[in-house]
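Have a look below at one chain only, the form predicted alone, in C-alpha cells format.
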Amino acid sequence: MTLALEPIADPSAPLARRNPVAKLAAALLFSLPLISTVDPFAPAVALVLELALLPLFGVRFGVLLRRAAPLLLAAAGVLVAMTLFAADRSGTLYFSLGPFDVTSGVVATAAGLILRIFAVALPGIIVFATTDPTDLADALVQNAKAPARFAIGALAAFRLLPLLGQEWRALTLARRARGVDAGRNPAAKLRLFVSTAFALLVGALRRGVRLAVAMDARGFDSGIPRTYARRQHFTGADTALVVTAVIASATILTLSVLLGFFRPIVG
C-alpha cells in the first residue's frame, strides 16, 4: 500500500505552469457540468478533449494510467451494479445472465456512468499531478482567500498521507511477526484487514491531534497577518484557462442537446 502524491509532470509544460487555483477552478468548472446528463456522448467528448490536452500539462499517458488505475475498480463496480439493478432494460436484447437481461439500454446507461467517472475524475488527477502541494496551499490563501488555518492544515495532512502506506506495512509486518496471519481463509483475511485498517485510523487520528496542537503552539492560528515566502500570481493566462474550461464544457453540453443525446439526470 503506497501513496505517491508528488507532481509527476514536466514543470516547464505550458499548462503545468499555470496558477494552482486556476487549474483547480478550471477542472471543477469543466467536469461538474457533465454530471447534469447521463448520456455517454458528453463524457466521451470531454474525455477525448482531456487526453488531447494531456501533453500540454506535461503528463505522460503511462504515468496517468497508473494514477487512474483505481478508477477501473469503480468502473467495474458500476458495470456489475447496472447489469444487476438497472431499471431501464429497454432496447435490443444482447444476452441474459439468469434473470437479468443485458440490453442496449443497460449498456448505454452503464457506458455513460463509466465514461462520466473518468471524465470527472481525470481533471482532478491532472491538477494534482502537475501541482506542488505547497504551491496549492499558498495559492489558496493568496488568490482564493481561503483561511490560512484551513489551507496549511490541509497541506500538513496531505504531506502526511504517504506515511499511511508505511504504517500499513509496519502494522502488517508486526502482526505477522506475532503469528497473526490469515492464511488462505477469506473470512480471516477480511477480519485482519478490518482490524489493521482500524489500527491505522486510530494512529492517524492521534497523529492529527498532535499535529494540530503543535501547529497552534507555533502560532499558525495567532490571527496576525502572515507574510509569504513564495508569491503566487494570478495572471491573464490563468484567467484564460478558467474561461476556456467554461466555454469547452458549455460547448460539449450544447452539442449533446443539439444532437439529441442529452438525457438530464433529473426529470
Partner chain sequence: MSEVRFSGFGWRHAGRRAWAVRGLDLHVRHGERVLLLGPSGAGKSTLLAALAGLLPDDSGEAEGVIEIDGLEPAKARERTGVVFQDPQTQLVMARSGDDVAFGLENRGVPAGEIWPRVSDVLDRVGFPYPINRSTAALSGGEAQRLALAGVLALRPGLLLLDEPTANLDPPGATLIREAVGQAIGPETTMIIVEHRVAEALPLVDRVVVLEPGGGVRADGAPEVIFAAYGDRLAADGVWVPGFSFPAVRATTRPTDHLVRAEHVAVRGRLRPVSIAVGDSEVLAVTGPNGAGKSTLALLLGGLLAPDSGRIEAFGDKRPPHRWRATTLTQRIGSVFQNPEHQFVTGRVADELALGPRRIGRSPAETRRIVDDLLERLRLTKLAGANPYTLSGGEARRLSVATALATAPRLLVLDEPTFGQDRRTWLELITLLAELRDAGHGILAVTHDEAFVRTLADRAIGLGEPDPEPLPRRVRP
Contents of the next structure:
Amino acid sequence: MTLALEPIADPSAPLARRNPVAKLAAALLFSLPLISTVDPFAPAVALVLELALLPLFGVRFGVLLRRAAPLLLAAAGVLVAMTLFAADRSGTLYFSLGPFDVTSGVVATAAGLILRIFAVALPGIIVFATTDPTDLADALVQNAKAPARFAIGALAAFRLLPLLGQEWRALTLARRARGVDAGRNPAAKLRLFVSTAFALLVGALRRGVRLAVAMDARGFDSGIPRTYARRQHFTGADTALVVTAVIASATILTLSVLLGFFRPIVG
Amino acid sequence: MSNTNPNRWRTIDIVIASVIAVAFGVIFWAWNTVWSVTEAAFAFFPPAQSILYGIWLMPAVLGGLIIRKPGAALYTETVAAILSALLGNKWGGTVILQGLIQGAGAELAFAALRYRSYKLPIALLAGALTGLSAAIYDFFAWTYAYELWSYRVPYGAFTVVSSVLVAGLGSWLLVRALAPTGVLDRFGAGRERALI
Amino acid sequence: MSEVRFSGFGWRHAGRRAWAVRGLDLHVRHGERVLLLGPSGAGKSTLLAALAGLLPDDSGEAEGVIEIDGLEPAKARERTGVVFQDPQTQLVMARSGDDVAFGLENRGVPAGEIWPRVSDVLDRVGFPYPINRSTAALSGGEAQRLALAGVLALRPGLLLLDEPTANLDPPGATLIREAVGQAIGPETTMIIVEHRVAEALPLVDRVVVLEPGGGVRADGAPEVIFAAYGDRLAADGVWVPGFSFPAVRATTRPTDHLVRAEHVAVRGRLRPVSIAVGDSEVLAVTGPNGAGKSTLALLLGGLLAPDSGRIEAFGDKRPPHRWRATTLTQRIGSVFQNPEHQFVTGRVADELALGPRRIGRSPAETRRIVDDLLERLRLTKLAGANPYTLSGGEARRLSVATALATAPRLLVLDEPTFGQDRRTWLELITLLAELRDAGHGILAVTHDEAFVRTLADRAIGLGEPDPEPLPRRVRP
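What about the form predicted together with the partner chain, after the form predicted alone?
What follows is the entire complex, opening with the chain shown before.
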C-alpha cells in the first residue's frame, strides 16, 4: 500500500476533463440526497447510472474496484450488524440465528443499506480519482472564490504526504533498532503506534514551520493580489454537468417516492 | 506581517493546520496497515468502530488548540476530510460534508469561550462537541435502519466517549508533549514553556 | 542590485536568554559576494532570516538597525530572495514549473509573463527536466536547483543562501555550486552561509567571520582571512580548505566475521551483493545515490528482510531480521541518517536508559551506563533536555550514544558525518576509532571521502544505478 495523490484515470476522458469544482459539486449534489432514504430502489438506480458513466470519466472498472474494495468489508459489516440489530423484523421469516430472526424485511433493509453505501461513495471516488489536487485548488480559488492563501497552503502541505509516508517506515525501523518492538502484545503495539505517531507529528510540524517560512520568503503573504499562472475555466458544459447531477438525483428520489419504495431517514 | 489583527491567520497558521491534517492522514493510513485485523473485527461489531472515530476527530481539537484562531478546528478537520477523499477513502465525497460538521462541533467549543481559553476543560468540551456532531450526523445518515436502543444509541454514546477521551484528552496531552520539542515555538501553545 | 547595512544589530529569539546576534556593524556593497562564517551558534542563519524579513516581531526581540537599500528588511522583501538548507521544505507545488511560478504569482506578475520567465530561469540553473516533472521525483540536488530557480525567478537584488548544500551529497552540492555560478549575474549582491568552505569559495570575493558573543572577528579577501584565521576557524568547526587529518588505522586485524551477507538483494532497491564485516575494522560502503547503500545498511542492521540471498551473523541460525529487537540491540546497533527518527522519549538521559532497561539491566547498572555515555559524548549538561531541541551535532552524538548503550559489537551507521561541522566530525572519527580498537566492527554507509580516507580500513563501492533517460523540455 502506498500513499500517493496522483489521479489514476485517463485525464482526457470527456467528463474527467470538466472543471474540478463542477465535478465535485456534481458528485456531492448527486450523492448527498441519496442519503435521505434507506430503500434499495433509489441507490440501485443511482449505482446503475454511476457505472454507466464510468467510461466517460476514463476510470477503468478494475481501478474502481480496487479503490472501492474497502466498501466490501463495510458491506459485510452491515450484513452482520443488520442480523443482530435490525429495527424492522417484519415480513416472511427466512431463518433464525439463535434469538435473531432474519426476515424479508431485514434482507431488504440490508440490501438497501449496502447498495446505499456504494451509491453514495462511488461519485466521490470517481471524481477524486480523476482530479489532480493542484487543479482542484486552482479551481476552488478561481471558480469557487475560496481564499487563495488557504487553498494554496493546504496544497503545499499535501505535497508532504508521500514524504511523511516514507518517514513512517523509517520511524518504524528506527524503533526496532532501538530495541523497541511489540511482538504480539496489543497494549505494547498500541504504545509503539502512539510513539511512532508522535515522532511523525514532530517531524511534520517542523517541516511545516520551515515550509511556511520558505513560502513567506517567496512573497506568499505579501498582500499583493495573486495572479494565476494556470487558468481553470467554468464553462457551459460544467454548468450542464452540475444541473444534470441535480436533476438525476431528484428524478431518482421522485421515482422512489412514486413507486412507494421511499423510506426517509427522519421521522 | 504588518497586519497586527490577532485573528488574522499567518502563513504558518495555515500551513501548520494543513500539516496536522496531512500528518493525521498518514497516521490513519498507518493505523489501517498496522491494524488491518481490527477493521475486520470492527466490521462485525460496528459500535466498537467508533473508537477509531476518536483518532479521526483529533485534527479538529488539535488544530484548535495549536492555532488558537477562529476557524482553526473547522479548517483543520475539513482539510483532513478533503485529503482522505483525495486518497480514496470509502465514504467518497460525502466525507467532506462530514468533516465540516465535525469541525464545526469542535469550533463551537472554542467559540463559546471566545477563543480565549485553551485549557483542559475546553479541550474536553471540544472533544465532546465534535463527537456529538459526528454522532448526530451518523444517527441520521448511516444508522437509521438499526434498533434504536441496542445499536443507534450505544453507537452514538461510544462515539462521544471516544471523542472526549481520544480527541479531547488526547489532543491536550499531545500539545503538552509537543511544546517541549520546540516545534510549537511560534504558537501560543508552545510559548508557555520556560526560558532556556 | 542591493546594498546592506547593519548598525549595532542584535536579535534574541523568544524563549531564549542569550542573544543569537549582537552588536553587529557591517556594510555589504552593491554586487559583492560575501561568505559568512562563524562557529555554530554565532547567529549566521538568524542574520540571513533578519535580512530576508523573516523574523516576525512576535518571535523575538530586536535591537539596532538593518537597512537594505535604505529600507527596513520587511519593506525590502521584494528585493531579497533566500534559499534554505532543505529542498524538501522549500518546494510548494507538485509540478516543477508550477513551483517556480508560485513566487511570480505571489508577486502579482501578469499571467502572460510567468511561463517565459519560468522557462528562462530553469534554463539558467540547468534544470534538466520538462516543467511538468513531479517535484517528488527529484533528487536532493535537483530539488535544490529548482528551489534556487524559484527564488531567482523573482529577480532579487540580494540573494541569501543559507547552507544550500548542507543536505546534499557531493554530486548534489556540485550541481548547486554550478547553478549558482552560472545563474547569478554581476548585478546581484550575494551573502552565503556555508560550513563547507571549499564549495563556496569559487563563488565569493569577501569573507566575514562572526564572533559568537557578537560583532565581527575578521573581514576581508578569502586568502587573507584563511591565512590569518584558518586554524582558529578550523578549531571552531569550519571546514577550512587545506586542513586535513592524518589517517587513523586499525591497530589489530579482524579475527572473525561478525556478519556475513551472501548475494543479498532487495527488489528495485539493491542488486545482489556479498559483504562481510569483521571485528576491529571499519568498513565503508560508498556509491552513488540510488545504488542501495541505505538498504544494505538496513539489511545488515537486521531491520529489513532480503528478497533473496542470506545473512548470517553472530553464529545465530536465524537471520538478523528475525531476531527479537532486544536481542538485536545487544549484537548490532544501527544509527540512522536522521537522528530524530530514533528518539523515543522526552529526555536525553531517558533516551540513553531505554536500551539498557529493555534488555533487563538493573537500575544501578543502567544509571552507570547512562552517566558514562553522557560523559564520553559530552552530553552531561544536556541530560535533562528534550532530544528534539538538540543541535545537529548534539543529536548525532546522542543517536550514536543510544546505539552504544546496549553494547553491541557491530555498529551500522548510515551517513554518520552528514551535515556535521568539522568539530563534530573529528569527535565522531575519534570515537569510532576508539570503538574499533576496543574490538567493535563498524560498517558505515557514506558519501564522505574524508571519512573514508581517514578512518576506513576497507571500502566497498556499490554500482551505478540504471541511468534514467532525460526527456526533452516541453511546454504544457
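Quick caveat, the model's predicted, so the values are computed rather than measured. In this text, rigid core is short for the largest set of C-alphas that superpose within 1.5 Å between two forms. Numbering follows the first chain given and starts at 1.
If I superpose the two forms on their rigid core, does the C-alpha of residue 208 end up displaced by 2 Å or more between the two forms?
Yes, its C-alpha moves 2 Å or more.
Spell out whether the Cα of residue 158 moves at least 2 Å between the two forms when the two forms are superposed on their rigid core.
Yes, the C-alpha moves 2 Å or more.
Checking residue 185 here: with the core superposed, does its CA move 2 Å or more between the two forms?
Moves: yes, 2 Å or greater.
How much does the C-alpha of residue 169 move between the two forms, in Å, when the core is lined up?
Residue shift at the C-alpha: 4.1 Å.
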